[in-house]
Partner chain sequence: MNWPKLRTFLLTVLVLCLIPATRYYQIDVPLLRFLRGSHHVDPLSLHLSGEFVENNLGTEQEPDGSVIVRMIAQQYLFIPHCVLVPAGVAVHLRITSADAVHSLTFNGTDYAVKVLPGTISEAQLQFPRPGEYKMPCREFCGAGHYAMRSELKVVPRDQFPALRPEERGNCAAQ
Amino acid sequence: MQRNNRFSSVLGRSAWPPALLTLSLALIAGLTASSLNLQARDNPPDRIPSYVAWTPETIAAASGGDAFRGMLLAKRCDHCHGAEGFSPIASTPNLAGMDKLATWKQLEDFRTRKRLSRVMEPIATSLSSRDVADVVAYYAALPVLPDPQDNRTFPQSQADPGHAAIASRLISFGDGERGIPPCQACHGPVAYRTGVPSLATQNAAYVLNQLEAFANRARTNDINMPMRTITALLTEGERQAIADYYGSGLGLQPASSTAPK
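Can I get the structure for only this chain, the form predicted on its own?
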(Lines of atoms letter the chains of each structure in order from A and count residues from 1; the text may use other names and numbers.)
(Lines give C-alpha, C1' and ligand atoms only; values in the text may rest on other atoms or scores of the structure.)
Protein backbone atom coordinates (compact mmCIF):
# COMPACT_ATOMS: atom_id res chain seq x y z
CA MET A 1 0.00 0.00 0.00
CA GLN A 2 2.81 2.39 0.93
CA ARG A 3 4.68 1.52 -2.30
CA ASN A 4 1.60 2.39 -4.42
CA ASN A 5 1.27 5.74 -2.68
CA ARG A 6 4.92 6.59 -3.42
CA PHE A 7 4.39 5.61 -7.11
CA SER A 8 1.27 7.79 -7.34
CA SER A 9 3.07 10.75 -5.81
CA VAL A 10 5.91 10.43 -8.33
CA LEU A 11 3.41 10.37 -11.19
CA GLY A 12 1.69 13.39 -9.79
CA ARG A 13 4.93 15.41 -9.56
CA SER A 14 6.08 14.41 -13.11
CA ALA A 15 2.73 14.71 -14.92
CA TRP A 16 2.99 16.61 -18.25
CA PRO A 17 0.98 19.77 -18.84
CA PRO A 18 -2.26 18.99 -20.76
CA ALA A 19 -1.21 20.94 -23.87
CA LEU A 20 2.16 19.15 -24.08
CA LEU A 21 0.49 15.77 -23.55
CA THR A 22 -2.01 16.48 -26.34
CA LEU A 23 0.79 17.50 -28.71
CA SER A 24 2.76 14.34 -27.90
CA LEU A 25 -0.22 12.11 -28.56
CA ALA A 26 -0.87 13.88 -31.87
CA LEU A 27 2.75 13.35 -32.93
CA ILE A 28 2.58 9.66 -32.04
CA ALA A 29 -0.66 9.26 -33.97
CA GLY A 30 0.85 11.05 -36.98
CA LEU A 31 3.95 8.87 -36.97
CA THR A 32 1.81 5.74 -36.67
CA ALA A 33 -0.36 6.80 -39.62
CA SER A 34 2.72 7.60 -41.71
CA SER A 35 4.19 4.20 -40.91
CA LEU A 36 0.96 2.48 -41.96
CA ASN A 37 0.86 4.48 -45.18
CA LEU A 38 4.42 3.46 -46.01
CA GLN A 39 3.59 -0.17 -45.32
CA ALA A 40 0.54 0.05 -47.58
CA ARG A 41 2.64 1.62 -50.33
CA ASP A 42 5.26 -1.11 -50.05
CA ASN A 43 2.57 -3.83 -49.95
CA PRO A 44 -0.32 -2.59 -52.14
CA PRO A 45 -3.52 -4.65 -52.09
CA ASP A 46 -3.89 -7.25 -54.80
CA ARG A 47 -5.87 -6.01 -57.82
CA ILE A 48 -8.06 -8.61 -59.47
CA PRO A 49 -8.06 -8.09 -63.25
CA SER A 50 -11.27 -10.07 -63.81
CA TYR A 51 -13.82 -12.00 -61.79
CA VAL A 52 -14.20 -14.54 -64.59
CA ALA A 53 -12.90 -17.99 -63.68
CA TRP A 54 -12.89 -20.54 -66.49
CA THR A 55 -14.53 -23.44 -64.70
CA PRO A 56 -16.47 -26.13 -66.62
CA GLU A 57 -19.68 -24.51 -65.37
CA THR A 58 -18.62 -21.07 -66.65
CA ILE A 59 -17.65 -22.43 -70.06
CA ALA A 60 -20.95 -24.30 -70.34
CA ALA A 61 -22.94 -21.18 -69.41
CA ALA A 62 -21.05 -19.00 -71.88
CA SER A 63 -21.34 -21.56 -74.69
CA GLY A 64 -24.99 -22.53 -74.36
CA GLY A 65 -26.74 -19.45 -75.72
CA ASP A 66 -29.64 -19.23 -78.20
CA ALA A 67 -28.43 -17.38 -81.31
CA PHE A 68 -31.97 -16.55 -82.50
CA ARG A 69 -32.90 -14.93 -79.22
CA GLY A 70 -29.50 -13.23 -79.27
CA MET A 71 -30.34 -11.73 -82.68
CA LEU A 72 -33.42 -10.05 -81.20
CA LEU A 73 -31.47 -8.73 -78.22
CA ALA A 74 -28.62 -7.49 -80.42
CA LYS A 75 -30.88 -5.05 -82.31
CA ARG A 76 -29.96 -2.45 -79.72
CA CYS A 77 -26.29 -3.05 -80.57
CA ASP A 78 -26.67 -2.42 -84.32
CA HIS A 79 -26.12 1.33 -84.14
CA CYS A 80 -22.52 0.96 -82.94
CA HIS A 81 -21.51 -2.58 -83.91
CA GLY A 82 -23.37 -2.77 -87.23
CA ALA A 83 -26.37 -4.80 -88.36
CA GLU A 84 -24.12 -7.64 -89.50
CA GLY A 85 -21.58 -7.35 -86.69
CA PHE A 86 -19.25 -5.06 -88.66
CA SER A 87 -19.12 -1.53 -87.31
CA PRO A 88 -19.29 1.54 -89.54
CA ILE A 89 -17.09 3.26 -86.95
CA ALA A 90 -13.39 2.38 -87.17
CA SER A 91 -12.81 2.84 -83.44
CA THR A 92 -15.64 0.43 -82.53
CA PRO A 93 -14.96 -3.33 -82.51
CA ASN A 94 -16.37 -5.71 -85.07
CA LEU A 95 -18.13 -8.62 -83.35
CA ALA A 96 -19.04 -10.88 -86.28
CA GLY A 97 -17.45 -14.31 -85.94
CA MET A 98 -15.99 -13.48 -82.54
CA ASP A 99 -15.46 -16.49 -80.28
CA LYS A 100 -18.27 -16.91 -77.72
CA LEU A 101 -15.98 -17.16 -74.71
CA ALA A 102 -14.00 -14.07 -75.68
CA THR A 103 -17.08 -11.87 -76.09
CA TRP A 104 -18.71 -13.34 -72.97
CA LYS A 105 -15.69 -12.44 -70.83
CA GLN A 106 -15.62 -8.85 -72.05
CA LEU A 107 -19.32 -8.37 -71.27
CA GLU A 108 -18.79 -9.83 -67.80
CA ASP A 109 -15.83 -7.51 -67.25
CA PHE A 110 -17.92 -4.51 -68.34
CA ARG A 111 -20.71 -5.61 -66.00
CA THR A 112 -18.36 -5.90 -63.02
CA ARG A 113 -16.41 -2.75 -63.99
CA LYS A 114 -13.19 -4.66 -64.50
CA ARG A 115 -13.16 -3.12 -67.97
CA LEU A 116 -14.30 0.48 -67.91
CA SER A 117 -16.59 2.05 -70.49
CA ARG A 118 -19.32 4.62 -69.92
CA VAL A 119 -21.15 3.21 -72.94
CA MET A 120 -20.79 -0.53 -72.34
CA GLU A 121 -21.15 -0.71 -68.55
CA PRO A 122 -24.88 0.16 -68.37
CA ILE A 123 -25.64 -2.05 -71.37
CA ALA A 124 -23.83 -5.06 -69.90
CA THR A 125 -25.39 -4.48 -66.49
CA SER A 126 -28.88 -4.54 -68.01
CA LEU A 127 -28.34 -8.03 -69.48
CA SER A 128 -29.12 -11.21 -67.58
CA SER A 129 -26.76 -14.17 -67.65
CA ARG A 130 -28.99 -15.82 -70.23
CA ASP A 131 -29.07 -12.62 -72.31
CA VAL A 132 -25.28 -12.45 -72.42
CA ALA A 133 -24.98 -16.08 -73.53
CA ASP A 134 -27.59 -15.53 -76.26
CA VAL A 135 -25.96 -12.34 -77.58
CA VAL A 136 -22.50 -13.89 -77.82
CA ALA A 137 -23.97 -16.95 -79.57
CA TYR A 138 -25.54 -14.66 -82.17
CA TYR A 139 -22.35 -12.73 -82.93
CA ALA A 140 -20.28 -15.92 -83.04
CA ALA A 141 -22.61 -17.29 -85.72
CA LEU A 142 -22.36 -14.27 -88.03
CA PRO A 143 -20.25 -14.74 -91.19
CA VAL A 144 -17.22 -12.57 -91.80
CA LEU A 145 -17.43 -12.57 -95.59
CA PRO A 146 -18.19 -9.25 -97.32
CA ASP A 147 -21.88 -8.38 -97.47
CA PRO A 148 -23.15 -5.54 -99.67
CA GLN A 149 -25.91 -4.86 -97.13
CA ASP A 150 -23.61 -3.87 -94.29
CA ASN A 151 -21.74 -0.61 -93.84
CA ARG A 152 -18.40 -1.88 -92.61
CA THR A 153 -15.16 0.11 -92.54
CA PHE A 154 -13.06 -3.07 -92.54
CA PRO A 155 -10.60 -3.56 -94.10
CA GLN A 156 -8.70 -0.29 -93.92
CA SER A 157 -5.71 0.64 -96.04
CA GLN A 158 -2.35 0.72 -94.27
CA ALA A 159 -1.12 4.22 -93.50
CA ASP A 160 2.48 3.09 -94.05
CA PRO A 161 3.17 0.09 -96.32
CA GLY A 162 6.41 -0.53 -94.42
CA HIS A 163 4.38 -1.43 -91.34
CA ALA A 164 3.57 -4.87 -92.76
CA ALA A 165 7.18 -6.03 -92.44
CA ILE A 166 7.45 -4.79 -88.85
CA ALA A 167 4.14 -6.36 -87.84
CA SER A 168 4.65 -9.70 -89.58
CA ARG A 169 7.96 -10.17 -87.76
CA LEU A 170 6.44 -9.42 -84.36
CA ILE A 171 3.34 -11.52 -85.04
CA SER A 172 5.33 -14.53 -86.28
CA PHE A 173 8.47 -14.39 -84.14
CA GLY A 174 8.14 -11.67 -81.52
CA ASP A 175 11.41 -10.22 -80.24
CA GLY A 176 13.32 -12.59 -77.98
CA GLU A 177 15.94 -10.00 -77.00
CA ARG A 178 13.24 -7.82 -75.45
CA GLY A 179 11.19 -10.70 -74.08
CA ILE A 180 8.30 -10.18 -76.51
CA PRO A 181 6.51 -13.38 -77.58
CA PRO A 182 4.85 -13.60 -81.02
CA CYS A 183 1.27 -12.33 -81.18
CA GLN A 184 0.17 -15.57 -82.84
CA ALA A 185 1.17 -17.57 -79.76
CA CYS A 186 -2.09 -16.40 -78.16
CA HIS A 187 -4.17 -14.99 -81.03
CA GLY A 188 -3.43 -17.79 -83.50
CA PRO A 189 -1.54 -17.95 -86.81
CA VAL A 190 -4.55 -16.56 -88.71
CA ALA A 191 -5.60 -14.20 -85.90
CA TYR A 192 -8.25 -16.54 -84.49
CA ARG A 193 -8.15 -18.86 -81.52
CA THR A 194 -10.82 -20.22 -79.18
CA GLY A 195 -11.24 -18.17 -76.03
CA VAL A 196 -9.17 -15.25 -77.34
CA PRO A 197 -10.44 -12.07 -79.04
CA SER A 198 -10.24 -12.51 -82.79
CA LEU A 199 -8.10 -10.01 -84.69
CA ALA A 200 -8.73 -11.47 -88.13
CA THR A 201 -11.37 -8.90 -89.06
CA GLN A 202 -10.83 -6.20 -86.47
CA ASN A 203 -10.65 -2.46 -87.14
CA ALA A 204 -7.20 -0.87 -86.96
CA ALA A 205 -8.26 2.13 -84.85
CA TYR A 206 -9.90 -0.13 -82.29
CA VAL A 207 -6.86 -2.44 -82.09
CA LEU A 208 -4.54 0.53 -81.64
CA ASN A 209 -6.73 2.06 -78.93
CA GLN A 210 -6.67 -1.20 -76.96
CA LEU A 211 -2.91 -1.66 -77.37
CA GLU A 212 -2.38 1.86 -76.06
CA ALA A 213 -4.84 1.33 -73.20
CA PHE A 214 -3.03 -1.82 -72.09
CA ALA A 215 0.37 -0.13 -72.41
CA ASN A 216 -0.57 2.83 -70.21
CA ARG A 217 -2.61 0.67 -67.77
CA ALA A 218 -5.93 2.32 -68.64
CA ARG A 219 -7.19 -1.19 -69.38
CA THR A 220 -6.28 -3.90 -66.87
CA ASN A 221 -8.67 -6.83 -67.36
CA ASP A 222 -6.08 -9.21 -68.85
CA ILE A 223 -5.67 -12.18 -66.51
CA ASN A 224 -1.99 -12.68 -65.60
CA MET A 225 -1.14 -9.38 -67.36
CA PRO A 226 0.05 -10.69 -70.75
CA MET A 227 -1.23 -7.71 -72.71
CA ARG A 228 -0.08 -5.06 -70.25
CA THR A 229 3.39 -6.61 -70.17
CA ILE A 230 3.81 -7.04 -73.92
CA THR A 231 2.34 -3.73 -75.06
CA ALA A 232 4.55 -1.83 -72.64
CA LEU A 233 7.60 -3.38 -74.32
CA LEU A 234 6.47 -2.37 -77.80
CA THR A 235 7.32 1.01 -79.25
CA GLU A 236 4.58 3.38 -80.35
CA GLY A 237 5.46 2.66 -83.98
CA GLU A 238 5.27 -1.10 -83.42
CA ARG A 239 1.83 -0.82 -81.84
CA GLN A 240 0.69 1.21 -84.83
CA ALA A 241 2.19 -1.32 -87.26
CA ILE A 242 0.38 -4.24 -85.59
CA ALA A 243 -2.92 -2.35 -85.60
CA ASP A 244 -2.53 -1.46 -89.28
CA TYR A 245 -1.63 -5.06 -90.12
CA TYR A 246 -4.75 -6.56 -88.59
CA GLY A 247 -6.98 -3.68 -89.69
CA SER A 248 -5.96 -4.12 -93.33
CA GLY A 249 -7.08 -7.76 -93.31
CA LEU A 250 -3.60 -9.30 -93.43
CA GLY A 251 -4.41 -11.25 -90.28
CA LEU A 252 -6.59 -13.56 -92.36
CA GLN A 253 -3.46 -15.19 -93.77
CA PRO A 254 -0.46 -16.60 -91.90
CA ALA A 255 1.92 -13.81 -90.89
CA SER A 256 4.88 -15.77 -92.28
CA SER A 257 3.40 -15.48 -95.78
CA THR A 258 3.34 -11.68 -95.54
CA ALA A 259 6.92 -11.34 -94.27
CA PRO A 260 9.40 -9.76 -96.70
CA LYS A 261 11.37 -12.35 -98.66
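Mind sharing the form predicted in complex with its partner chain? What's above is the form predicted on its own.
If you are looking for partners or other molecules, they are not here, because only the chain is given.
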Protein backbone atom coordinates (compact mmCIF):
# COMPACT_ATOMS: atom_id res chain seq x y z
CA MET A 1 0.00 0.00 0.00
CA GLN A 2 2.76 2.34 1.04
CA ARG A 3 4.85 1.34 -1.96
CA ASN A 4 1.90 1.89 -4.23
CA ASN A 5 1.41 5.28 -2.64
CA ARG A 6 4.96 6.30 -3.28
CA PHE A 7 4.72 5.09 -6.86
CA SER A 8 1.66 7.16 -7.46
CA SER A 9 3.37 10.16 -5.89
CA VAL A 10 6.31 9.74 -8.29
CA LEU A 11 3.95 9.92 -11.21
CA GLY A 12 1.85 12.52 -9.44
CA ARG A 13 1.77 16.25 -9.92
CA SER A 14 4.66 17.05 -7.54
CA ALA A 15 7.15 14.75 -9.32
CA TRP A 16 6.45 15.76 -12.93
CA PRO A 17 8.43 19.02 -13.15
CA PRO A 18 11.80 17.48 -12.10
CA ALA A 19 11.20 14.51 -14.37
CA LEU A 20 10.38 16.78 -17.29
CA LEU A 21 13.35 18.97 -16.51
CA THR A 22 15.73 16.00 -16.47
CA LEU A 23 14.27 14.64 -19.69
CA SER A 24 14.49 17.95 -21.54
CA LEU A 25 18.01 18.59 -20.25
CA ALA A 26 19.08 15.17 -21.46
CA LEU A 27 17.46 15.86 -24.83
CA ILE A 28 19.20 19.22 -25.19
CA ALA A 29 22.53 17.75 -24.13
CA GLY A 30 22.13 14.89 -26.58
CA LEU A 31 21.16 17.17 -29.45
CA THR A 32 24.05 19.54 -28.76
CA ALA A 33 26.51 16.70 -28.58
CA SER A 34 25.25 15.14 -31.81
CA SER A 35 25.26 18.46 -33.66
CA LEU A 36 28.79 19.23 -32.41
CA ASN A 37 29.87 15.78 -33.47
CA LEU A 38 28.24 16.25 -36.86
CA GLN A 39 30.01 19.57 -37.31
CA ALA A 40 33.32 18.05 -36.37
CA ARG A 41 32.82 15.28 -38.90
CA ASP A 42 31.44 17.32 -41.79
CA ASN A 43 33.38 20.57 -41.52
CA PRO A 44 36.88 20.28 -40.15
CA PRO A 45 38.12 23.75 -39.17
CA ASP A 46 39.12 25.72 -42.26
CA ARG A 47 42.83 26.38 -42.54
CA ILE A 48 42.96 30.09 -43.36
CA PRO A 49 46.35 31.38 -44.55
CA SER A 50 45.54 35.07 -44.10
CA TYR A 51 42.44 37.14 -43.38
CA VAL A 52 43.37 39.59 -46.13
CA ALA A 53 41.31 39.40 -49.34
CA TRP A 54 42.19 41.92 -52.06
CA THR A 55 38.76 43.47 -52.47
CA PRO A 56 38.60 47.06 -53.80
CA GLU A 57 37.78 48.27 -50.26
CA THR A 58 40.87 46.56 -48.80
CA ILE A 59 43.08 47.97 -51.54
CA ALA A 60 41.66 51.47 -50.97
CA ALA A 61 42.23 51.21 -47.19
CA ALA A 62 45.77 49.91 -47.63
CA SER A 63 46.91 52.41 -50.24
CA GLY A 64 45.32 55.62 -48.92
CA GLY A 65 47.99 56.45 -46.32
CA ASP A 66 49.75 59.77 -45.64
CA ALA A 67 53.48 59.30 -46.25
CA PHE A 68 54.54 62.33 -44.14
CA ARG A 69 52.69 61.12 -41.04
CA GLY A 70 54.14 57.69 -41.82
CA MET A 71 57.66 59.15 -41.77
CA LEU A 72 57.14 60.34 -38.18
CA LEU A 73 55.67 57.00 -37.13
CA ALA A 74 58.44 55.05 -38.86
CA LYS A 75 61.12 56.53 -36.56
CA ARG A 76 60.62 53.52 -34.29
CA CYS A 77 61.20 51.16 -37.24
CA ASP A 78 64.61 52.74 -38.08
CA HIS A 79 66.55 50.72 -35.54
CA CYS A 80 65.97 47.44 -37.41
CA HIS A 81 64.77 48.43 -40.88
CA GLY A 82 67.29 51.28 -41.37
CA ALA A 83 66.83 55.04 -41.67
CA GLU A 84 66.67 54.81 -45.49
CA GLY A 85 64.62 51.63 -45.53
CA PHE A 86 67.75 49.50 -45.97
CA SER A 87 68.36 47.29 -42.97
CA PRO A 88 71.86 46.92 -41.49
CA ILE A 89 70.82 43.47 -40.22
CA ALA A 90 70.95 40.88 -43.01
CA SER A 91 68.02 38.82 -41.73
CA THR A 92 65.71 41.85 -41.49
CA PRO A 93 63.91 42.91 -44.68
CA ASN A 94 64.66 46.11 -46.58
CA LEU A 95 61.45 48.11 -46.93
CA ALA A 96 62.54 50.95 -49.22
CA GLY A 97 60.31 51.23 -52.27
CA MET A 98 58.27 48.24 -51.13
CA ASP A 99 54.75 48.08 -52.55
CA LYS A 100 52.19 49.52 -50.11
CA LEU A 101 49.93 46.50 -50.33
CA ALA A 102 52.79 44.07 -49.69
CA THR A 103 53.92 45.78 -46.47
CA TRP A 104 50.30 46.33 -45.40
CA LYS A 105 49.44 42.65 -45.77
CA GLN A 106 52.43 41.52 -43.72
CA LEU A 107 51.58 43.94 -40.88
CA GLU A 108 47.99 42.72 -40.97
CA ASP A 109 49.15 39.09 -40.85
CA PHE A 110 51.51 39.84 -37.94
CA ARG A 111 48.60 41.44 -36.08
CA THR A 112 46.25 38.50 -36.67
CA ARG A 113 49.02 35.95 -35.94
CA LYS A 114 48.86 34.50 -39.44
CA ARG A 115 52.56 35.25 -39.79
CA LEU A 116 54.40 34.57 -36.57
CA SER A 117 57.09 36.89 -35.24
CA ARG A 118 57.80 37.72 -31.60
CA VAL A 119 59.22 41.09 -32.60
CA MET A 120 56.66 42.25 -35.15
CA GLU A 121 53.47 40.99 -33.48
CA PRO A 122 53.39 43.52 -30.59
CA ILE A 123 54.45 46.34 -32.95
CA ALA A 124 51.75 45.51 -35.50
CA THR A 125 49.16 45.17 -32.73
CA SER A 126 50.04 48.61 -31.32
CA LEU A 127 49.44 50.39 -34.65
CA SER A 128 45.97 51.61 -35.60
CA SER A 129 44.71 50.87 -39.11
CA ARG A 130 45.43 54.49 -40.09
CA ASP A 131 48.98 54.21 -38.71
CA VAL A 132 49.60 51.07 -40.75
CA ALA A 133 48.41 52.73 -43.98
CA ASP A 134 50.64 55.77 -43.25
CA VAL A 135 53.77 53.75 -42.46
CA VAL A 136 53.45 51.62 -45.60
CA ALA A 137 52.92 54.78 -47.68
CA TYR A 138 56.18 56.18 -46.26
CA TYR A 139 58.22 53.08 -47.08
CA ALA A 140 56.70 52.89 -50.57
CA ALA A 141 57.89 56.46 -51.20
CA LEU A 142 61.55 55.78 -50.26
CA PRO A 143 63.91 55.55 -53.26
CA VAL A 144 65.26 52.18 -54.36
CA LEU A 145 67.95 53.30 -56.80
CA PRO A 146 71.38 53.94 -55.26
CA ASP A 147 72.52 57.49 -54.56
CA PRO A 148 76.23 58.30 -53.86
CA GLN A 149 75.25 60.49 -50.90
CA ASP A 150 73.36 57.90 -48.87
CA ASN A 151 75.00 55.30 -46.65
CA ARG A 152 72.78 52.33 -47.30
CA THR A 153 73.90 48.81 -46.49
CA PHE A 154 72.96 47.18 -49.78
CA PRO A 155 74.13 44.98 -51.40
CA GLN A 156 75.63 43.09 -48.48
CA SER A 157 77.02 40.17 -50.49
CA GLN A 158 78.54 39.35 -53.86
CA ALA A 159 76.95 36.65 -56.01
CA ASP A 160 78.95 33.57 -56.93
CA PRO A 161 78.85 33.55 -60.80
CA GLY A 162 77.97 29.84 -60.99
CA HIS A 163 75.13 30.36 -58.54
CA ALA A 164 73.95 33.46 -60.37
CA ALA A 165 73.49 31.49 -63.61
CA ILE A 166 71.22 28.96 -61.86
CA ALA A 167 69.26 31.72 -60.18
CA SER A 168 68.85 33.94 -63.23
CA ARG A 169 67.48 30.98 -65.19
CA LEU A 170 64.87 30.28 -62.49
CA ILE A 171 64.05 33.96 -62.00
CA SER A 172 63.59 34.76 -65.68
CA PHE A 173 62.25 31.49 -67.14
CA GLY A 174 61.33 29.24 -64.22
CA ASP A 175 61.43 25.53 -64.91
CA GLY A 176 58.62 24.30 -67.15
CA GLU A 177 59.50 20.62 -66.65
CA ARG A 178 58.92 20.83 -62.92
CA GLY A 179 56.17 23.44 -63.22
CA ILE A 180 58.09 26.20 -61.46
CA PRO A 181 56.96 29.63 -62.69
CA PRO A 182 59.60 32.38 -63.05
CA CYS A 183 60.03 34.53 -59.91
CA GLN A 184 59.99 37.76 -61.92
CA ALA A 185 56.46 37.05 -63.22
CA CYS A 186 55.12 38.04 -59.77
CA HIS A 187 58.01 39.65 -57.84
CA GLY A 188 59.05 42.06 -60.59
CA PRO A 189 60.53 43.69 -62.52
CA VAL A 190 58.58 42.00 -65.35
CA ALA A 191 55.19 41.77 -63.61
CA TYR A 192 53.59 41.97 -60.18
CA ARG A 193 50.54 40.46 -58.58
CA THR A 194 48.50 42.29 -55.95
CA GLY A 195 50.27 42.37 -52.60
CA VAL A 196 53.43 40.69 -53.82
CA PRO A 197 56.73 42.23 -52.64
CA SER A 198 59.46 43.33 -55.00
CA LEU A 199 62.67 41.40 -54.32
CA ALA A 200 65.18 43.42 -56.34
CA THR A 201 66.73 45.09 -53.28
CA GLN A 202 66.11 42.47 -50.63
CA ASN A 203 68.79 41.06 -48.30
CA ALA A 204 70.06 37.58 -49.13
CA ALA A 205 69.74 36.18 -45.60
CA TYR A 206 66.16 37.40 -45.32
CA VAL A 207 65.14 35.94 -48.70
CA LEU A 208 66.74 32.61 -47.83
CA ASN A 209 65.06 32.49 -44.40
CA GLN A 210 61.66 33.11 -45.96
CA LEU A 211 62.15 30.56 -48.75
CA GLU A 212 63.13 27.95 -46.15
CA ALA A 213 60.23 28.93 -43.90
CA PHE A 214 57.74 28.52 -46.77
CA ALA A 215 59.25 25.19 -47.76
CA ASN A 216 59.07 23.87 -44.17
CA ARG A 217 55.58 25.32 -43.68
CA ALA A 218 56.88 27.48 -40.83
CA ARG A 219 55.43 30.47 -42.70
CA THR A 220 51.96 29.85 -44.15
CA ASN A 221 50.47 33.26 -44.94
CA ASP A 222 50.58 33.03 -48.76
CA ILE A 223 47.04 33.14 -50.13
CA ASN A 224 46.21 29.90 -52.01
CA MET A 225 49.69 28.59 -51.18
CA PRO A 226 51.79 29.59 -54.22
CA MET A 227 54.99 30.15 -52.22
CA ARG A 228 54.65 26.98 -50.17
CA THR A 229 54.20 25.02 -53.40
CA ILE A 230 57.08 26.61 -55.33
CA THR A 231 59.66 26.62 -52.54
CA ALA A 232 58.96 22.93 -51.91
CA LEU A 233 59.73 22.22 -55.58
CA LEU A 234 63.08 24.05 -55.43
CA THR A 235 66.20 22.29 -54.19
CA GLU A 236 68.15 23.68 -51.25
CA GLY A 237 70.92 24.87 -53.61
CA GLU A 238 68.43 26.67 -55.82
CA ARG A 239 66.87 28.48 -52.87
CA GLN A 240 70.36 29.58 -51.80
CA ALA A 241 71.21 30.71 -55.35
CA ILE A 242 68.00 32.78 -55.65
CA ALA A 243 68.65 34.42 -52.27
CA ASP A 244 72.25 35.27 -53.25
CA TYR A 245 71.12 36.64 -56.61
CA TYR A 246 68.66 39.08 -55.09
CA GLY A 247 70.93 39.87 -52.13
CA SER A 248 73.80 40.94 -54.38
CA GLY A 249 71.73 43.53 -56.23
CA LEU A 250 71.55 41.66 -59.57
CA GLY A 251 67.77 41.81 -59.39
CA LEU A 252 67.86 45.55 -60.11
CA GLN A 253 68.31 44.74 -63.79
CA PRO A 254 65.94 42.42 -65.69
CA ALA A 255 67.13 38.89 -65.05
CA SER A 256 66.94 37.85 -68.70
CA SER A 257 69.79 40.25 -69.56
CA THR A 258 72.12 38.20 -67.36
CA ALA A 259 70.78 34.81 -68.45
CA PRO A 260 73.26 32.30 -69.88
CA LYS A 261 73.26 32.06 -73.67
